[in-house]
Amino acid sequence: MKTYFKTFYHWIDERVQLEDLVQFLGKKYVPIHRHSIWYYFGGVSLFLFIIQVVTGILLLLYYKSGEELAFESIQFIMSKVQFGWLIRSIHSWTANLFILTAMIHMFSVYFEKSYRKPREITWLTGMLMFFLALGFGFSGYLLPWNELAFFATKVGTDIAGVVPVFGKPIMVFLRGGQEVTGATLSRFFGFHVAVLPGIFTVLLGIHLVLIQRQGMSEPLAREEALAGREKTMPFFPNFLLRDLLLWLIVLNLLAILAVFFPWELGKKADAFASAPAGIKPEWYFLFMFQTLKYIPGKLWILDGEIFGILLFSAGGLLWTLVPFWDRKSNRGEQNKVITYVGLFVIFYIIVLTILGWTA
């Protein structure tokens, strides 16, 4: 058996120079320190994206986009297709865990100041992928064409529509018209299975290449303390095997969630029905939704809702561009203001999410 494997390996190596890749991976090292555990969340996010793609393709074999067919096709998948309910449940749970792990990865990079020079582009591609992940969640939510998704999409696109100047065209573009209809469903389907995955894959490729070229960043305090006496582990096979072990744990967690807490379908959307009481967005939009409820109807010359949307947009832009205005970290100095801002953002998101969930 070993002889056959070596023969096959040499056959591949002669054609694709596999040995060069193995040697390259063997020379890659990962820093070891008390924050090293946060490195693994990037790999877990990648693993969850792969599961999303695989389960999404399987669902796509039976899903039919259209106002009259979408809900029934999901019903068919869940009741008639063998293990269809399980694949859909895994896909839905993976979407939520994907955004959660991506958020954890983003905050860990932020607190370790890993966005500093020369990793600004790595941070920017990561942030763009995070926004696309939110777009995956928003567009995919409508595809079952159930009651909750229909009205949540209506509320979400209404909020986008109140932005001055650009809001109305954006709303019409997202909906494919003035109202949420079958055209909206078709448009969101196209975003979810083609446009967003295509852009995401390109950004992911750039992100991974940059990480391989630049290596993994170390916290500033550790760089100052060790100054050339760093502890490391080989990327291959040590770090990779640890990564794969964590992937296996996450896969088991997904299986438990999908089996014991299967994703419900609900009622079919009816555009003429009244919105159900207490309608809420998904948990990753809940803190913004709850904030808008607390803002007064009028603030100076602006409507409260417009003020809230502009505030979140400005905050998201500043967060994305942090490598360019945090000059202190770029000089290799500690910047406690950045840390306090990050802690405030986490506290704010958690508190407002809990308040929105329990309201």
The other form holds:
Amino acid sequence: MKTYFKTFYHWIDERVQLEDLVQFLGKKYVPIHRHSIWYYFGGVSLFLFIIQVVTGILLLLYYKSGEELAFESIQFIMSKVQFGWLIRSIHSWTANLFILTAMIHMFSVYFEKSYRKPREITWLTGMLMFFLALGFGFSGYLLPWNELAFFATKVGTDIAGVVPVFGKPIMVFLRGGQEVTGATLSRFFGFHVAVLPGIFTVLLGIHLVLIQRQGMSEPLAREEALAGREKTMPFFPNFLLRDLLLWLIVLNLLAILAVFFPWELGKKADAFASAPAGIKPEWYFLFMFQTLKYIPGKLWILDGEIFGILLFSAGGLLWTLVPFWDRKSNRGEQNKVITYVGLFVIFYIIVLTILGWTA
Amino acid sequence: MTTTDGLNTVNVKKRDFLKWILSGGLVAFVGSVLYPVLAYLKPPSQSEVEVSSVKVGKLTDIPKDSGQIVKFGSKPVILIRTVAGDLRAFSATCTHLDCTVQYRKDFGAIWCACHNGKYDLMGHNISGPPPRPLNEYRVVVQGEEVFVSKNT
Ligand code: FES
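Taking the form predicted alone as the starting point, write out the structure of the form predicted together with its partner chain.
Below is the entire complex, every chain and molecule, led by the chain shown above.
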């Protein structure tokens, strides 16, 4: 057995020089310090993404897009297909956990200022992937074509429509027409299973290659204090095994969630029904949704939403570009302002999410 | 000297010219590839059947203090019968962000669940984020039958 494996290894090695890769992995180290735990969230997000790809492909085998088919096909998956309920439930739960872990990963990188030179591109690709993840969430939410999703999509795309000049064409592009109809469903389906995964995979590739190339970032203070004599652990196999163990735990958690809290399908969308009371978007949009409720219809000369959108877009843009305006961290100095801004953002998101949840 | 200078200017002119031709060609090429794709993305406008009036049903079937959504072509319209028995109809599309409104007996008002917007029974936005009143439709009662039609 062993000799077979050896021959096979040699056969490959002769052609693609595996030796280099093994050498590289052997020399890779992960720093150990009291913030080390945050290093795991990127890996967990990656794992959740892989689960999404697998369960997504499985769902694709039975899902049918279309006003008259979508809802029914998911009903079919959940009631007739063996373990269909489990696959769908896992896909929905993973989507939510993925956003959560990606958020934790993002905030930990932010607070450690790990985006600073030379890792700006890693941060940028990460942020773009995060926005794509929100796009995944938004487009995937509509696919079951249920009541909640129908109105969430109406509101979400209409928000795009209030932006002056570009807004209307973008809204029509997203909806595939003036209204949210089956045409919207087809488009969202296309975005969700083809466009977004394609772009996401490219970004993910860059993100991962950069991490391998540049190694793990270390907290600022430590970098100075411990130059040269730091505690590390080998990436292979120590860190990788811990990673895998964590992935196993996450998989179990997912199974528990999916089995004991199966994802509801709700009522089929009806363009001629009133929006149901208690309508809410997914939790990760809740803080923005809640903010919209507080902004009055007219604010000075602007429509309330325009103001809200401008606010959030500007905030998102500043956040994404932080490696370029946080000069201090780039020079290796502590920057308290960044930390306070981050704390404020977290505080704001948590408070408004709770308000939105209990409203 | 003069000859070389002359040659140089000719060369530079030639190079500029080539640059223009090439970059112009590139732009034209990219444009001719992108245009069909972008045009394809724009959904064709579908001609809708113009609806000017729809029959809702018998007056006796519409209870007082109630509201219902009526299909008006592809648009939802809300038909309200007040406590006093008046009939009124408005576009059911919230002027805020496009949700479909409903009649709330408990408030005696039109309510939008999406962001808690409220309109009075004349369709005026009275609280919450809606920026404009709801468009009014005309209600006509002919004999027993109730019709909703465009307000022209
Ligand atoms: S869509 Fe009606 S209040 Fe926002």
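Only the largest set of C-alpha atoms that superpose within 1.5 Å between the two forms is called the rigid core. Residue numbers count along the first chain shown, from 1. Every value quoted in this text rests on a predicted model; they were computed, and no experiment measured them.
- In a rigid-core overlay of the protein, L18 has its C-alpha displaced by at least 2 Å between these two forms.
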